[in-house]
Structures are given as structure tokens and as C-alpha cells.
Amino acid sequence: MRFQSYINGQWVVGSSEGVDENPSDLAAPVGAYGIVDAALTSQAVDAAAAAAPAWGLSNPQQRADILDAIGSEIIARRDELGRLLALEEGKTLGESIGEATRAGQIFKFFAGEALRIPGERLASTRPGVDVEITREPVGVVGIIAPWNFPLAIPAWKIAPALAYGNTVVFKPAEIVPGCAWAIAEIISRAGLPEGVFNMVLGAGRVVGQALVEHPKLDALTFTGSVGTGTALHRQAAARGLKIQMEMGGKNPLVVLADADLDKAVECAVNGAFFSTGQRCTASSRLIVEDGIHDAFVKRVQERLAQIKVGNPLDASVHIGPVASKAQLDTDLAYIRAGHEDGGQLLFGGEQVQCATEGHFLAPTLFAVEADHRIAREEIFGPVAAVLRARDYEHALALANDTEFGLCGGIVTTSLKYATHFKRSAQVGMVMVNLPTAGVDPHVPFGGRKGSSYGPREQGRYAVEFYTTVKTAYTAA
């Protein structure tokens, strides 16, 4: 199949063609996709800008009905969309169908939010004057989305943008054009005026750059790497562009000596290794109190030995492939770094041979020191580090000793320590007796320090980024 871009209500072939790889079977690609250039990207922004005034004044019920219809179709087709996601990105089929379901739910949630745009009416300090505070759309919103959640993350950016009356230019990651096309195809039939929603397929250095530099772009929401996010932030600051960024994490899971060992092991394995560890909320640092450390490590090793790596369409498989050759090379480089820095390999560390040629990697666990690279740098793969802590205070210090601050977790039966950790962890999200990976779509998502910049995503907090506030004074 050949996936195309969508610009101003029309499907666009593009100027060249790329291969949509299947990471589970390199001999059987998912399809091909047309690559657009900077000129076509500029056309997409121009189309969004032309459509913005009318869409910004559109009836909120119209927007709600359109978003609800999009969500309903995604949910109705979740098995089909989940299979495409599994083939293209490598998540297991169960995880992929779950993500498709979530994407549909997000659209339906923001259908409701389109009817609940907040505002205020206040008394003025001056007699005979009324004050109204309203929220209006920002205008043209650029969306740059990553490959690890190719249905859910675009949904939680596109849906609020449209709900609050903005127009959209969506640039997906290069390795998931099929999922992006599937979303765009559903949206294209939902009744939006031409130009309100646009989707462009291509390389970030060309398409993303053209998008960010376009003078008619009003806001940019980005999820991706720290390096790309930092560069985008500089560009946005130079021209006063409103920007929102999610850039990953190095998330700690603290396991205290009083923890339920079974629960601790399941939280660690799920959070660190499911979805092939390719989640910005993954538990990449397992910080374990001394009294339970050895027993915990032994049980995690036993649990990992039960994990099956393979084709994500196989119902018996727990972990699919790494999403791309580039990401696999990164994972293997960090495994080498683990050895070079003096870490102790506790499990895995090698590629897995399956019936088809693909990017399969065993879940990998190292015992490390806090200054080792794999304990400090985001890997974004099925590689986790175990650190030994003397006590709770030491564990908390290790948890906060990072440039990132997305998510943190603790496994404990102590209300005292759970309460203290929720208050003291320097992160945007805290999990108690749960995996760090796994969040609800109706509550705010985001972090602190180097993980995030700008207003939170998801839930009713999304209104902060996708609208601008206006204050109006009226004299009698």
C-alpha cells in the first residue's frame, strides 16, 4: 500500500517515495509512502491559515459532533488499526489494539470539551463596567509526533487542537506513515472544511524545519528527543512562537524493603520492558532498598526468563521488536556502554533470533552505579538499570538525581513513605504501587526539568496550550 499526505482536503502523492518497514519481518514491508518537500509543507500551512478564521468561529456543537464521529470510527476499527500499528511499530497486538481504543476515547473526550470551553464574567472595580474573560483558538497549530505511540499521541494533540477551534498541520514520525495515514483518512471523511486538518509525510530536517519556519504558524506541539526539542525551542524563542514540548525521561521506580515483592517485580517488569521499553514513562532506573535488593533481582531475572520476544501478531509473545534499525543500534550501543562502565549484566544483552529477520532484542538488565551512562541517559529500549539504595532517603536522592523529571514510582506498604515520595519526587507524575508507564487520557500529562516545557497535555488542562485568553471590558 502507498500512503499519501493530506493537504487542503486533497491527497498528495509527494515528490519521492520511502519504504514503510516492518520491524518484525524486514522482507515484508508494510508499504510505501510519498515524501513531501518544503514547498508542499508550506502549502499545508497556508491552507491551515486560510481556514483558521472561519473554523475558529465555528459552532462548538459542530466541532463536538465531528470529533465524536472520528472517535467512534477509530474504536469501531480498533482491531484493524491495531494490526497496522503492530506491523509498523512492533507493539504486541494486544497493546496495539489498546492504543487504538485509547486514541478513539481521546477524540470522544475532547468532543465533550468542545462544549465546555471555560470563561469568566467578573465585576470591574469601576462602576458600570463589566469584565469578560474568554478563551479563543491560537490559530494554526503544528504537530510533530513521535513513533512510539503513533495513534494515541497524535490523537491527544489533534483532538484538542480541533476542539478549541484551531487548524492543524500534522507531521508524524517517518517510520510510522501508515498509522498517520489511517488517522488522516478517518478525519478526512468526518466533515471538516478544507484546510482545517492537514498531514504531511517526510523527514524532520525538511518537513519539520519548513513547518517551524513558516511565518503563519502560531503554535507548535512536539513530542520527541531532547536534542530535537532543544533546537525547536531555540527557533521558537527567536520568533516568539508558542511551544509545548515533551522530551522523555529517565524514570525511577523505588522499591522499598517493606514492599510486596510480587507487586514490585510486576511493576518493574511491566514498566521497564513492555512495549519494548519504548515509552517515555518507562521505568529505566530500578532503585531498590538494600534489604530487598538481592531477592528482588533474583525474582526479576526469573520473571524475564518467562518473557517471550517475537512477532507482535503472535498471541504468545510479550515483547515485539525494537521499532527501527537506528533504535536497535542505539540500544546495543548502550549495552556496550554498560559493560565499559563496569556494570554487571544480570539478564539479556543480546539480539534474539526469530523465524523472520527483524530488530529483536532480549530484555536487558544491568546492576550499575549512579554515574554510569545507562543510569543517566535515556535509552528508549528494553534496557533497565538496577541501583542499590541504603534506605528511603538514599533512594529518594537517587530518584531525583537526574536532568529529567517526567514520572516516578514507588512500591511500598508504608503510607508515610508513599505520601512523602508523592510530595518530594521531582517529577510531573507519580505512581504508587503501579508501573510508571500507564496513564489515563482525561488527566494532565507532563513533567519537570528536562522532560517537558510549556503547558500540560491531555485532559481539561490541554486548554492552556490550545487557546489564548482575552479580557474584554464593557461599559453600560
Contents of the next structure:
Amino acid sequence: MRFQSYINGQWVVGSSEGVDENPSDLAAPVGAYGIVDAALTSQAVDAAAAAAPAWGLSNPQQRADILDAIGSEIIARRDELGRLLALEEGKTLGESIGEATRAGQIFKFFAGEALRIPGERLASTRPGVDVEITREPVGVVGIIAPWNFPLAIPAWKIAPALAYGNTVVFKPAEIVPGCAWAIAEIISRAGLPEGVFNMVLGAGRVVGQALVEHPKLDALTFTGSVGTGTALHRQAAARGLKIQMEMGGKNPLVVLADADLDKAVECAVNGAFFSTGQRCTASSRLIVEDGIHDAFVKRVQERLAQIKVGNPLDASVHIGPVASKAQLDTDLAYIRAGHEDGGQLLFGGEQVQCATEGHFLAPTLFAVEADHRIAREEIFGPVAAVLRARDYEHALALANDTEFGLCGGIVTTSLKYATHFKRSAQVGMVMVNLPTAGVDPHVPFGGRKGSSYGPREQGRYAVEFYTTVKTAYTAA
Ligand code: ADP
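Switch from the form predicted alone, shown above, to the form predicted in complex with adenosine-5'-diphosphate and output its structure.
Zooming out: every chain and molecule, the one shown earlier first.
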């Protein structure tokens, strides 16, 4: 299979070719993909700009029907799309099929939202005047997406963009061209006018940059690393581009001494290691109160010993490979940093040999101090840190002692501490007796501090980013 870009209603081969790797079997790539250059990216933005005025005035029922059809097809083909995702990104087949389903549900949610674009009508302070507040599309939306949710994240950006009448240029991450192509292929048959949706495959530094620098781009939604996000933020600010960013996390899961131990262990193992720890909401800091610390660590070690790492298509596997060689190198560097900083390795720490050559890494747990690198920096792999807390107040202070603020969790049977944590955690999303990862598709997603910038994504709150407000005054 050779995956292509989609520009102005045409499939475009591109000027060079990249390999679409299979992180579970490096000898059997998923396929190849055509790489477009800056000039073709510019054509995609021009096409989106040309299509924007008519699409912005399109009938909301037409948009709803198209989004609903896209969602229905994704859900009907979730097994096949999930298999492609598992092959290309490496999460288990169960997780992948779940993600495909969620992507379909998101399109269906925004199909409904296309028909419910909110507005207000108020009395004016001047006699005989009416005031109306309406929402209009922003125009051309650039979407730069990461590889870790290659169906769901594009869905939660593309669906609201189209629902609210914007046109789109979507640039996926380099290592997941197959999932991007699959989404584009479904969208290409859904009845959108030419130029409304475009997808460009290529490197961030080339295609991503050409997208961001294009004068006809009206807004940019980005999910990815802090480094890239910070650079894009600067560029966006310099030219007054509307921008929304979701970046890293270093999410705390607090386990109090009164917690149900089984629940605490399941929340920690799921949140830290499932999806190979490659979720921005992963519980990478397990902050455990003294009274339960040793019992908790022992039970997590026992639980991890039962976890099978391997090929994500094998139904008995719990954790698939790390998605790329670059990410594996990062994970291994942080494991070295864990040792160098004086952390105590509690589990894993080494690569796992499987029948095929792939980027398999054991779930890895360190006992650390709050100033160790693996307690502070986002790793984005199956590597978690345990921190010991004297009491609830100390645990809360540790939880908030980070530059990030995406998600935070607490496992406790105390209503008092659960309520206090919900109010005091400096995060955008808070979980009580649940893993920090795993969110609903119909409610806002996003964080505070260094994790996010701009309006929230998903649910009805997506309207903030994908529309601009107009205030109209009318006198008879
Ligand atoms: P990761 O390290 O997880 O790959 P990145 O932030 O590098 O995270 O990538 C997230 C997305 O941003 C990808 O689609 C990538 O191609 C894109 N990207 C990377 N660098 C740039 C850049 N300089 N300009 C625009 N997009 C970029």
C-alpha cells in the first residue's frame, strides 16, 4: 500500500517516498507513503481558502449529514481500521478498535452540533435596537496532529472544524500516514465540496512549517510535544494566528492510605502503562501515602509480572511496542537517567525480545525523589515513577509541583480528600478512583499551565476555537 495526500479533491502522489513502519515487526512495514513538499502544502491551503466562503454558508443539515455518514462508516469499519492502527502505531487491537469507535462517535457528536450552533439575542441599552450575538466559522483551520491517537485526535479536530463551517488542511504525524489516509479516504467519499478537506503527508519541518507560514491560514490546532508547540506558539503570536495547543503532561495519581488497594493498583497500572504509556494523560507520577506505599508497590510489581508485552494483534498481549525507534531511544535515555539520578528500579527497565524484531519495552517502574528527571519531565513511554508522600497535604503539594497541568487523579475512600483534591489539583481534568487516562468524547479535554494553550477541545466547548463571535446591532 502506498498512502497519498488529498488536495483540492485529488489524490496526490508527492515528490518522494517514506516507509510506513510496523513497530512490532521492522521486517514487515505497513507500506509506503508519498511525501509532499512546501509548494503542494501551499496549494492545499489555497484550495481550503477558495472553498471557505461557500462552505461557511452551507446548510447545517448538509454538514450534519456528511459528518454523520463519516462517523457511521468509521464505526462500521472499526475492526479493519483498528487493525491498521495496531499495525502502524502499536497499541493493542482492543485499544485500537476502541479508538476507531471513539473516532466515529466524535464525528456523530459533531454532526449534531452542526445543527445546534449557539447564539444569543439581547435587549440593547439603546431604545429600538436589537443585539444579536452569532458565531461564524474562523475560515481555514490547520490541524497538526501527533501519532499516539492517530484516529481519535484527527477526528476531534476535523469533525468540529467541518461542523462549524471551516475548511481544513490536516497534517498528521509522519509515522502514521496509513491512519491519516484511511480517515481522508472515508471523508473524500462523503460529499464535501472540493477543497473543504485536505490532508498532506510529510515532515513537520517542511509540510507543518509551510502550513503555519501560509498567509491564508486562519487558525491552527496543534497536539504534540512542548518543544514544537512552543515554537509554533511564537510563530502564531508573531502573525496574529488563532491557536490552540495540547502538549505534554506529567500527570499525578495520588494514592491515599485509605484507598481500596485493588482499585489503586488497577488505576495505576492502566493509567501508567496501557497504550504503552503513550498517552498525554498517562499517570507517570504515582504519589503514594506512607501508610499504603509498600503494600501498593508490592502489588503493582506482582501485577506487572502478569503483563504480557508483544505483538498488538495477539489477543493475549496487554502492552504493544513503543511506536518508533526515536521514542524507544527517548524511553531508554530516561531509564538511564532514572539510574543516574539515584532512583531505585522496581520493575522492568529493559527491552523485551519477541518473535519479531520490534520496539518492545518492559513496563518500567522507579522509586524516585521529586527532583529526579523521570519525576519531572514527560517521557511518553511505559516508564512511571513512584513518589512517597507523608500525608494528603504532602501528596497534593507533590501533585501540583510540576510545570504541567493536564490531568490528575486520586484514589481514596475519603469524600473529604476527594472533594479537596478535585478543587485543588492544578489541572484541566481530574479523576477520582479512576485512571488519569481514559476520557469521554463529549466533554471538554485540555489542561492548564504548560500542558495546554487556548480554548478546550471536544464537546460543546469546541465551539470556542472553531468559531468567531459577531455582535450585530439592528434598529427598525
Ligand atoms: P513528537 O515528538 O511526539 O513526534 P512533535 O511535536 O514533534 O511530537 O510532533 C507533533 C506534530 O507536529 C507532528 O505532526 C509533527 O510532524 C509536527 N511538527 C514537528 N515539528 C514541526 C514544525 N517545526 N512545524 C510544524 N509542525 C511540526
